[in-house]
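The form predicted alone is given below as one chain in C-alpha cells.
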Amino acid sequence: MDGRPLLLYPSLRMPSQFDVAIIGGGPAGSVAGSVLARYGRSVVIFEREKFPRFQVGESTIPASLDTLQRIGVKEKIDQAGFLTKDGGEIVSACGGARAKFFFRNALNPRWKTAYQIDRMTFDDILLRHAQSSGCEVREETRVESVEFSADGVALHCKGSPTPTRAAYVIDCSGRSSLLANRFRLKESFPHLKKFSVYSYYQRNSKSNDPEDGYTRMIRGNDAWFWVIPIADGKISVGVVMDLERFNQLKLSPEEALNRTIEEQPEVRKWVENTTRYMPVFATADFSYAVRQLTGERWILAGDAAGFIDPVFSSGIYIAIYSGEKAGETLNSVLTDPGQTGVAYRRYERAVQKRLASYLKLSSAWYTKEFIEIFLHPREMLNMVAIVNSVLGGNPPRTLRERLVMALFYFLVYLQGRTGKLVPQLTFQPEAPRAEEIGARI
C-alpha cells in the first residue's frame, strides 16, 4: 500500500480471535477499545502494567471532553473529584511580566474549563470503561511482538505460548512505540533535545483560591518550570532544561532539582511550606515524531504516534483525541475493507495536523521573542480568542483563523528582529536578599 512497510508471514489461515488487538491501556488505548466496543467490534487491550499506576501529565485540555462524553465516560470523570482547570498564567522568572490564559476566552468555545487530574485514577477509570464497554483487558501482560500476515496479526506475549489473532492492531505503547521503532519510523527533534526532572508536594494548608487551580508555567532564561495542582493539596513540580545543560550540571535528578528550584523565586513559592511524597523522576529526548502512522493492519495512536514536548499539556489531549479517531477508522475499515485507503489518509491527516501545530508553538515557546509577545497581548482581529483555541487543542479551522495565527507568529518574527514590539525580558530572576538567604537557612 503505497510503500508501507509491512512484514508479510506465511498465513495459517486461523479464524481471527478479536476483529481488533489494542497494545497499551492509556489513554489512547482505552478511548479506542472503548470507541470499537460501543460499534460492537471485540477487542483486547494488552497493558503490561498493573492498573491504577503511576503516571506523569496531570493537565487536561477542553477539546478532550468531546470525546469522553462521546465515549460516555464523562460523567465517571465528573465524579472523581479532580480539581477543576479553567486555565493557565505563564511568569517571567524575573517576575516582571505574567499573563493568564483562560479557556473561556477562546473562539466560541463549547467547553469552558478541563481537569487537573491524578493520573492512576484518570487512567484507571478510561481502562475501566473501556472494560465494561466490552473489551477484554489483559493486565500485565507484556506484547514482545508481532506478526503480519495477510488476513491478520498475531500478538506473541510474554510467557505465553500461543498467539493472540485479530484483525488489526492499534499500538499504543507510549514512547516505547514498538511498531514505530520496529519499522524504524521515529524522528527525533534535535532543537528539542530536553531533560525534565520532576516530582510531587503536598501542601501543608489547602486554599479553595480558584487561581490556586491554574497550570503555571514559569519561563527562565535556559529552562522553564510547571506548576500544576491536583486534588487534595497536591502540586506537581517539575523544570525542563536542554540535555546538554542537565549535563553540565553534574548533579543527580534530585539535586538539579532542588538547585534549580531554590534559583527561581517565582517557582520556590510554591514549594515552601510544602512536603514531598514522591521521589524525583527524570526523562530525557522525550520529543519525536514519527513519519507514518498506518500499515496493511496497523495503527498508531497516543504516544506512539509522536510526542511533542509536554509545555502545553498536548501529551493527553493528542492521546484521547487520536485514540478515537484510530477506533473510528478501524471500525470503518472493518465496515468496508474497500475504503481502507481513504480511512487511513484521513487518520493521517487529522492526527499529524495537531501534532503540527503542538510542535510550532512548542518550537516557539523556547525563543526569547514569543514568550515576550505572549506576555504582552494585544487584542487585534480576535488574536487573543483564537491563541486561546489553540492552546486548548483547536488548530485553526477557516482561513480567518489560519491567518490570524500566521500573523501571531510574523509579530514573534518581527519581536526577534527589532526588539521593539514589545518590552524585552531578561526571565533573569533577582538575586535573592541576604535576609530571604538567612530565612532558609
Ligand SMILES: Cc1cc2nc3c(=O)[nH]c(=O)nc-3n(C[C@H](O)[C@H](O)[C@H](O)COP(=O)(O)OP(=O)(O)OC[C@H]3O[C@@H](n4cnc5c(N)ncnc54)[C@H](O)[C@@H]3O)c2cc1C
Second form
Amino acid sequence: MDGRPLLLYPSLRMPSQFDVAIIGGGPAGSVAGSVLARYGRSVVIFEREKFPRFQVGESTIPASLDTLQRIGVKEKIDQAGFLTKDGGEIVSACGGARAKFFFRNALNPRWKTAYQIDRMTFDDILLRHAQSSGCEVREETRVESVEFSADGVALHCKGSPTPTRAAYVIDCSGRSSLLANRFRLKESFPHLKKFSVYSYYQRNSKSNDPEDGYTRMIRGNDAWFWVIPIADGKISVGVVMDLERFNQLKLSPEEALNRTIEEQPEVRKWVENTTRYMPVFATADFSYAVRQLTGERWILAGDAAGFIDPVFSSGIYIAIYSGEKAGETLNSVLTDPGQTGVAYRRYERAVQKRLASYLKLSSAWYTKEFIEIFLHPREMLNMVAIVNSVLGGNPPRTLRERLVMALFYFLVYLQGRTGKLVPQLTFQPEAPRAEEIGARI
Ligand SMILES: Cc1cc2nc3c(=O)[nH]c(=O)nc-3n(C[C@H](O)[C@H](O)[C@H](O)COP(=O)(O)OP(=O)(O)OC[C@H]3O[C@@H](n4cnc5c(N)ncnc54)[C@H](O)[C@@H]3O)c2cc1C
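Any chance you could show the form predicted together with the named molecule after that form predicted alone?
Starting with the chain above, the whole complex follows.
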C-alpha cells in the first residue's frame, strides 16, 4: 500500500471532466447551468430530447423575472413576442362569482406583469442561453445512471460506452426525478392525485378583448379548468380532476376534454369559434415532495425537487428559482468545500419553504370554502395585497405578513365550519335553457 485511500469506484479516480453535470435541459437545468457557467465553471447539460421540444405549462408569475434578468436572458425573452400577463381570474363554474387578481396590486411589486409563454420557444431560449453562457449541451442524450464516489460522479448515458465525470451533479430531470426515485425520497399527497387533459386551440377571428392576457381558472364541482391565452390567437385549455373521476368517466382523453368543456359554459365560450391544432394530451400530475434535496455530490432542482399541482402556475417559477439557487450553492461549495453543510441547509430551507407555500395554497384550492372566500374579497389589513404577493411567488416575509396569511386561512376555516362569512357557491353551472341548446345544435 502506498498510503493513498482505497478507491470506492476505481474508474472514478480519473480527473473530473466538468465541475458540474446537469441532467435535464428544462428551465431548472438551463438556469442552473447559466449561473455556473457565468461564474466560469465548466458545465455539461444532458438533455434526452432535441430542443425545441413540447412541454405543458404556459402561465408564469413575476417572481422569476429577477433571476431571468440576473442571468442575462430577460431581454431575449422580452424580444420573443410572448403575451404580457397582468394577472389572473378565478371564476366559479356556476357563473355567480368571479375575482381578478393583478400582479400590480401585490405588496410593493417589483414586476407588475409576467408572460404567457409558448414553452417550446421559452425553454429553447433558456437552453440556448445556457449554451452561449458557456455550458456544453448534449441533446438527445439520456442519462441512465449516476455512480457516486468520494471525489465525484460518473454519468452513464444511453449509447455511450464511457461515462462522463464531474465533481457534482444537479438533477433537473423534471418529474422523472432520476435521483429522488433512486434514493426513494419522493412522498406523494393522496389528496392531490390529479389527472389533466388538455390541448391547444387557434382562434378563428381576432379577439378585441382587452383582458386577453389573463390566466383563467374556472372551478367546477369535481374539476377545474385553465384557459391560458398564448400569442397569435392561440389558447391552452385544460381540465384537472381526480384520477378516480377520470377513470369513472370511461372516456378517452379527447372525449373527456370535449365532454367536460361542453358541460361548462364558462369554459365553452373560450373555445367557441376556435380550431384545435394540437392533439389532446393526458398527464397524471400527482403532486409530491422530496424529503432531501441535497447529498454527497448531488443536488436536486425544479420538478425533480418537488412538484405541486399546477393551479397557481408555480412550476416554472420554482424551477427557475431552485435552478438559480442550486447553481449559486454549488459555486460556493466548489470555492470552499468546507461550507458545504451550511450551503446545502440554506438551499433546502429556501426551496422547501416555497414548495410548502404552494402546497398549502393548492390544497386549499380544492376546498369549497377557499374559493368562496377568494371570490368575495374584502379589504382588511392589506390582505388582498398580501395574498396577491404570495400567489405571485413571494412567501410572507415579515411577522405581520405571516399573521395576515394565517388570518386568511382562518377565515377559510371559519367559512368551512359555518358557511356564513360569505355567500356559498354550488360550482354547478345552470342547466342550459332550451333555446340555448337549440342554438348550439
Ligand atoms: C398539466 C400541467 C400543467 C402545468 N401548467 C403550468 C403552468 O401553467 N405554469 C407553470 O409555471 N407550470 C406549469 N406546470 C409545471 C411545469 O411544466 C413544470 O414545473 C416545469 O416544466 C419544471 O421545469 P423543470 O426544468 O424542472 O422540468 P422539465 O421542464 O420537465 O424539464 C426536464 C428536462 O429533463 C429532461 N430529462 C428527463 N430525464 C432525463 C434523463 N434521464 N436524461 C436527460 N434528460 C432528461 C426532459 O427531457 C426535460 O426536457 C404544469 C404541469 C403540468 C403537469
